[in-house]
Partner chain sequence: MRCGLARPLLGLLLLLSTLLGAEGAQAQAVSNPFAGSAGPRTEFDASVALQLRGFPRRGELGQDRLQPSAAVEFTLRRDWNAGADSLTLSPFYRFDPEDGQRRRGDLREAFYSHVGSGFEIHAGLRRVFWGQTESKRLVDVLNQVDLVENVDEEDRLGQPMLSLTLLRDWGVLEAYLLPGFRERTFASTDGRLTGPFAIDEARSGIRRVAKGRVDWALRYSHLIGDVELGLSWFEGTNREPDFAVVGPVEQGVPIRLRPEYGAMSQFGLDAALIRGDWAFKLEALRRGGDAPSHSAVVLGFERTLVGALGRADLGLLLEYLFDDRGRRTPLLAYANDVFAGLRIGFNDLADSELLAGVIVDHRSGRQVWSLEASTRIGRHWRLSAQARAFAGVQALRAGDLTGLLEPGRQWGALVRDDYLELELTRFF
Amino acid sequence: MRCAWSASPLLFTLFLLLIGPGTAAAREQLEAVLADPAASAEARGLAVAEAARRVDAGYGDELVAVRMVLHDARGSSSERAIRIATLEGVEEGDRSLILFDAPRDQRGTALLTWNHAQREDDQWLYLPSLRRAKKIAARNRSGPFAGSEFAFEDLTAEETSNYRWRFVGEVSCGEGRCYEVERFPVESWSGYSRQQVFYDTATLRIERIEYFDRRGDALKTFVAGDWSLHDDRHWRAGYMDMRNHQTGRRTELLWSDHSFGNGLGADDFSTAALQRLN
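Just the structure block for this chain alone, the form predicted alone, nothing else.
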């Protein structure tokens, strides 16, 4: 299988100059695996996921403002204002902090996540009324986060070791083309039996994810759009939508004010730091 740019050597060269040598190496390795007739579907699926992660590596840290809009099945809606901070590559994985600014009764609530490549992730929920952080048990991570259609497990980084992978093929995807890859959670507590992930072939950003519950029935659909390119390398969606097909509810996320290189460190993502948020 050939990528869309491989038909034009000049365009491919210009593309490599734009995205940088590290990204170019990730794409070249992916192209080699996809073109190898002996490569298994599992090897190809893993190669797509790892290439996507490598392409976005190197941002250091990131801050972003998010407006969360919750829609119920009757058409009513409510909003949340949150901030998200991310720190790349602490020890064995990324760290993230989600902090609520509004509504008033949720102000100061925070979710701290430590991702681990080789072991189970850690998550803590901080409740300002109690002034303490409660560690979230693995068995509870399939539950909804703050009444949204995003589960706690959806809010962890895309560590490839968290799944088994299988390449399905290249398919039409909106106005472009996508690699369709199935992934199967390795943790028994996951609320999903599998997910179908659609990676844009040109950028390797995730355009859509189809979620299936433990019975194998269609559960949710995630869609990302309104993309923007930062530092000539890092693609970020301005809009995300998670729809629950079984309940009729959906959650929108509207992202703004991205900033990179803010000088954040591991101490800003510690359980002790949660006490200093307010």
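Condition change, the form predicted alone to the form predicted in complex with its partner chain:
A lone chain is what you will see next.
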């Protein structure tokens, strides 16, 4: 769900000055692939995903606070407050740390994830009452995260190699235009058969995702909004909504207090670091 600032061709020069050549190159490459009539739908789909990832690259690390509001089908709701720290991977995949602040009985519980592009991710659950960092199966990622409609796999930055991609076309979405791209999880443990992803053509932000379960039936709809721009280049949603069509359950995420480039390092994303979070 990392999407970043990009520009229409008109803003291209200004964009180059602001962002530097990496982002502009990603954008240029995408336009070239999409303009190439010989490019396959798979190549085009992957190109959109790669470009979206590259325009957001270089954030270094990120801190954010999230309020989750969980609604069940009967109208009951429950809230969770979490904080997330992410370290952008350079050679290895990204690392992330999720810390629970509320409900109070879950306070101090944390989840540490090391993403890997080529092999299974490493993940630890920290149980504060036992002072225990317990290594857990990354397959748990297809289950509900903290009782919400988000699976853990919906919340983490995607490695493009985790999917097969297919470009569908350009469609209107909301006030703007979107690239519609289908992606098919490569991992056998994924809870999905496919996802339809809508990238805003101007910014390459993900605006909407339709999830289909393993039987191929419509399962969930994800919508992002209330966008803000950080450091002139990183777009972040302030609001996310996930509706489960099969159960009637729904989860809202309210994101706040984004901060980038906090000088975090690998030590902060170690099992030892789990013992001293607060």
